[in-house]
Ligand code: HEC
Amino acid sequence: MKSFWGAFCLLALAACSGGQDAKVDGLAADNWVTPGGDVGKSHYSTLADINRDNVNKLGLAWSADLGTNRGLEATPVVIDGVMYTSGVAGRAYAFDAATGREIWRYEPQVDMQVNRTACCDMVNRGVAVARGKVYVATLDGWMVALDAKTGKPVWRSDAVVDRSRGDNSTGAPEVAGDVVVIGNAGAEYDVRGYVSAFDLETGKLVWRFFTVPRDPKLGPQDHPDLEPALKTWDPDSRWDVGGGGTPWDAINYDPESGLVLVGTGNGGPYAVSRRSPKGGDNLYLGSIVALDAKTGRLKWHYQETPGDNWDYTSTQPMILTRMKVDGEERPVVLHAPKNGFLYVLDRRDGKLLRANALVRMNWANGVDMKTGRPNLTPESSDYTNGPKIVFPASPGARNWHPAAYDPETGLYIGTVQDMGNAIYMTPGRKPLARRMLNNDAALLFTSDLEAILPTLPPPLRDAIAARPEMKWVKENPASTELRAIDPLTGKTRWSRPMGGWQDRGGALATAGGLVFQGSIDGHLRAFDKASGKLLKEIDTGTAILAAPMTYKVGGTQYVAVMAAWGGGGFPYVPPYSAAYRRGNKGRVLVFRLDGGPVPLPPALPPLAVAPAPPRQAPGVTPQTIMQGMTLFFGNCALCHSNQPRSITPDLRRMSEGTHAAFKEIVLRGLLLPNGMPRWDDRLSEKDVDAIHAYLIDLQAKVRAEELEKQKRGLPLDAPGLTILSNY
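Structure requested: the chain above on its own, in the form predicted on its own.
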């Protein structure tokens, strides 16, 4: 048996090294050769030294401080005793996988102005390793090849087509034969999606596939595969703001077919009525596209969310494996995107084999298995003519957090979120423009909807409250579970509740009968994969979102995970998270049997009352403050949540020095190296003065409220009207 699995591992390693004869079912053993473990990215390991019987002896082997308080989402790669991984903004690291000794680290020079259009933190989801090189993408869209022994750059290629737009890159590269493939992000802004393939040795661009057509007035499309897609768009679509479709994650190479499978992103803007006024499927939004790895030509596509109106990306991780379906052994791709279905497709031709609903949904009521199309229900989910409550919510039934596929049980194991959101078009006609957040749709998650409703204007409040889906909201506003699911039936074999809707850590399954998962409360947990029974939990003191992995060096099996809160909604640190209690010290944590305790970061001190703000400048009026609030929420609030313990500055607590330098920071980039972009191209001095006036007013109100709480003996972070109004 050991030689059987060893042969599989060698095949997987060959693929990681650019070989052409590897099989997708070469499962991970001593080495973990891709962020998903194997070529198919099953997040499953054949190692069994750590198992049901001894996992209670698991303890810390080593840890590494990565010097960041921003999100860590990568799963490390381990090859021949060396761990390679990525961190914030495309940093890369190599460690001795047995001892934790740092071999090298690479810190790219990143244009931090890119944070203007990086919606969801400065995260990175991993590296690829092949032919003695480590490949990583930087946040500002450069594809970099590093020498695996030294970490020195071998080549650096620009993966951005137009740097006047909001492109960025947060995904893991994928080695596909002789090329390395990377996608782009930024669909919420003005970006048109594409994937780029670079020669492994030289970094030369080999091919590029756009996932959205361009304006037909500019002439023929970039490649012939876009001509049929163009017919699914209104000719008068808002081509000037890109259209979206960005493939920011979920790129898988199938060496058996020579195809690169790419999950594509949401439409930009969200509302199809603003993007493509006459409607249409809007290919290739919300799709899996299968491309020839040598040429980039389209071989097949399957659109999971036609005409995407709800931010239902298809960029969630895919798993390539083999399954017996209807009596026939098939090579399949398992995919659970945001939209709530778990799909099983034949990866040779994209034929739909199964589509099972995992959560409550009302944007569709099933999938027609003959046509492969969802049965859309616009009467329940089209919010362009009035607010609707749509299930699932825009964070998705599944998101970037990897799931595992266990070939022993045939179960798909991952976090599933059952939540909706109220969606409505904001008043007025917001102009769509370059390098702007181009969405008119406002979202209110059902997890908090009943608390928020009383604060809304009466017409909006009443329209939402009258929706029939409020029954669902009252029954279960939101729940998140780790589930073991039969992909062919959609039935759950077992489930474990998570701490809250933001708690969606990735999963690892092993031949030792275990499922490992981290939680944002800072615990690494091991479950019995047959029953879901909790067998072991370790308090690390650091929030965990990334998927754990496992490897073996010198006869010892290790389990490793990257830990830090971040990603979508990163400024909002949940009160139940380790980041709220102990800060957000980004670390790699590695465990083994008979290891030691994890050193916990020190508890954060109690919140202090907000300092007194300066006096308002002469001439500031209530209208000035209202204008400042509008500008703040239109430009600043995505990163500055103004919440307790936020990992970006809480601007309700600015110091005297920050107030004095406010204009230099916002307009002229005083703190640009720290990640705070400048805004002189979008905001005037008068605009910045208005924003500052709003924040001075807000800080004064918060200070007064907190002094009152202090007087009454209440915690300063207890809910209050000021905090709620800034939700």
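The structure displayed is predicted, hence computed values, not measured ones. The term rigid core refers to the maximal set of C-alpha atoms that superpose within 1.5 Å between the two forms. Positions refer to the first chain, counted from 1. First, how it differs from the form predicted in complex with the named molecule.
Relative to the superposed core, Ser684 shifts its CA atom by 2 Å or more between these two forms.
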Second form
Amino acid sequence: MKSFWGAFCLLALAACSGGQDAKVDGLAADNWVTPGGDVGKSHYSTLADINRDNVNKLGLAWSADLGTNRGLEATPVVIDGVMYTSGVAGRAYAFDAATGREIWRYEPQVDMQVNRTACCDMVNRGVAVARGKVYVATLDGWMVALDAKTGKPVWRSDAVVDRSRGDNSTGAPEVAGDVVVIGNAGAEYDVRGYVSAFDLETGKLVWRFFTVPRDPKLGPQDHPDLEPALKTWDPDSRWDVGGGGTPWDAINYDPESGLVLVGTGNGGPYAVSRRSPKGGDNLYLGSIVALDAKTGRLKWHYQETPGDNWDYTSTQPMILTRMKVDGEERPVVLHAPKNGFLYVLDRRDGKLLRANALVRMNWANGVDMKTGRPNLTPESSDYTNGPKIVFPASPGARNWHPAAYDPETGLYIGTVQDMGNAIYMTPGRKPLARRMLNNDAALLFTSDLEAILPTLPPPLRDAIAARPEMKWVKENPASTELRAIDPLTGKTRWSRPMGGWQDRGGALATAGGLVFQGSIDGHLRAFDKASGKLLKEIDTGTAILAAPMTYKVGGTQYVAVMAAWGGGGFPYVPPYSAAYRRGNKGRVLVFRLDGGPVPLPPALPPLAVAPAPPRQAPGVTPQTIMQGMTLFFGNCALCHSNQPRSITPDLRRMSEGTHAAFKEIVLRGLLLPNGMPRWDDRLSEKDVDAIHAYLIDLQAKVRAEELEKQKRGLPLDAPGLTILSNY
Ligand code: HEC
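Please could you give me the other form, the form predicted in complex with the named molecule, since above is the form predicted on its own?
Below: every chain and molecule of the assembly, starting with the one above.
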């Protein structure tokens, strides 16, 4: 089978030979060799068999049910007729790309307790394929190499430095020369960020780069690049909660320079004055760091968000390409992180070429093109001295959902979200190690702010209502659009509104003149890439967040996408999503011209009135219920939004059997394999009784309300606020 991999090597030189002379220009054609399609990850294909003129004939070729109701975020890879992709918790799959026949599947033994510190669902963003192996990271932070033919593990290496902390891993690994690189996640808990590079053949750790320094009292830093970084932190920083900077998504190898570009995460805790009391830039938070692929040493860095205060990660996908800037042809990286700017940097040295604002923003007022620094505006955005409304919001102007770069039109095409947060400190909360969303800042999205305001305590309500940004909130609380943007000017060429802030599917652009994008309303859509005109939509009945991709096998072009609701805010299933109407049947969906209709998952039955809860145990008092509520919000609410149609159980609707098994489930891990952690290490039997008392009380109230609604013929589906991230 040498020729098989030989063919692949021609298309992806970097992945095969570590060839430092390889170029990023080899755009995707029949094969789609990385989750981003090509080495530069432009999510663009040169295939044009499916095009403007015939896309209306697109229909289903095959689909595969992955047996999960949790989020799917990966973009598959296709090499010579075989599709490789990943699913929840780092499962991996190989399919015959023409027929959908499953060739193998790999289901790692994952320590599901890790879900307690996985903020944003048990997702995985893809595989890397090279040298006859498929590389995937498991949710609990193991880097695994599988035999591409059989799916059998070849090696498995621990990518977590300290297993007593809240590390997890959700990104796609990146092959960089002779190593495969993976980052960690968990900045919301007590985690310090790093990327680890393992030998492709043996799995031996070759180097590791920490994105933030450690407590200087522990002695010298792990590597010399951290000594200058340390100067940008208060020596009395909250080292005990890690500092953050977790590089949980974008890692791009540039074979032309031999550099690995890594997007680093937000600070933990969020407020810089709580993290590093004397302030400072807190390098390398919110940055692109460029590392030598052979040694892991820092070659250049560009910090997009100095002294991050607002959960502005720079982990969003990067695109490596080439473009003419001010008359000069340059190798560039395009990057739109959460903070609202779209940057164009020279990828050889990190020189800033452009920084255009895509959305309303008030944490910074532009970027000084000489120094490369944003002009920070603490008077509008430092919330530690009183509530503020800060744009963009913590879910970011952009997030992990991949954008496409179309080399024909020079347009950057992806979802952009214009939304803000009301942010304030929550007195009495202190960041603690390994706790759910470890922050003492509360965030309210402006999408719902006017509805939430009246429910807040009057001083807080009035302070927020008095902010000048309320004008922005009243004009346009939030909007999410698919946009085609000129990266050199930041100007939008065309845009299409999306369903809401949760609806921001990844994009694919093709030489067939098309842009494909899925929506959580369950539709896959094809637009004319020149105008944004809708040319075709297919109802799949399943929410789509992941980016579509395309490939050709046996003379036929296919378009594939992974479909399922999930990711950040996963327990909050928006009423306009397909998951609300038809559940969340995680699938791979593959289309071709003259394909058939997509079999829709059956509609969920109408919501039934919550069943009667059992009687409270003797001795339960209002204090018990209050205590149970506090414990619930501190430990359980991350996953249980207690809303109807949530993809995790609505605990206000527990059956008699569930109530009877409550302690077995909560304390002793009866449902652990399905992602419901066990709590006997943190909660006593008495604590769990108190939580149960709170839920029984809640269920009784909900049942009474719903019986009343039923009597009056009102629907049981409450519109409900979307996410209220008042952690
Ligand atoms: C990391 C996410 C997560 C956290 C945190 C979490 N749960 Fe769960 N829980 C789940 C998932 C997922 C299920 C569904 C498991 C299944 O499908 O079998 C579940 C199921 C349950 C069930 C069974 C419900 C039913 O109707 O079948 C109970 C009871 C429960 N959880 C209670 C709790 C309590 C109490 C806490 C806090 C102490 C908690 N959970 C924290 C994810 C979580």
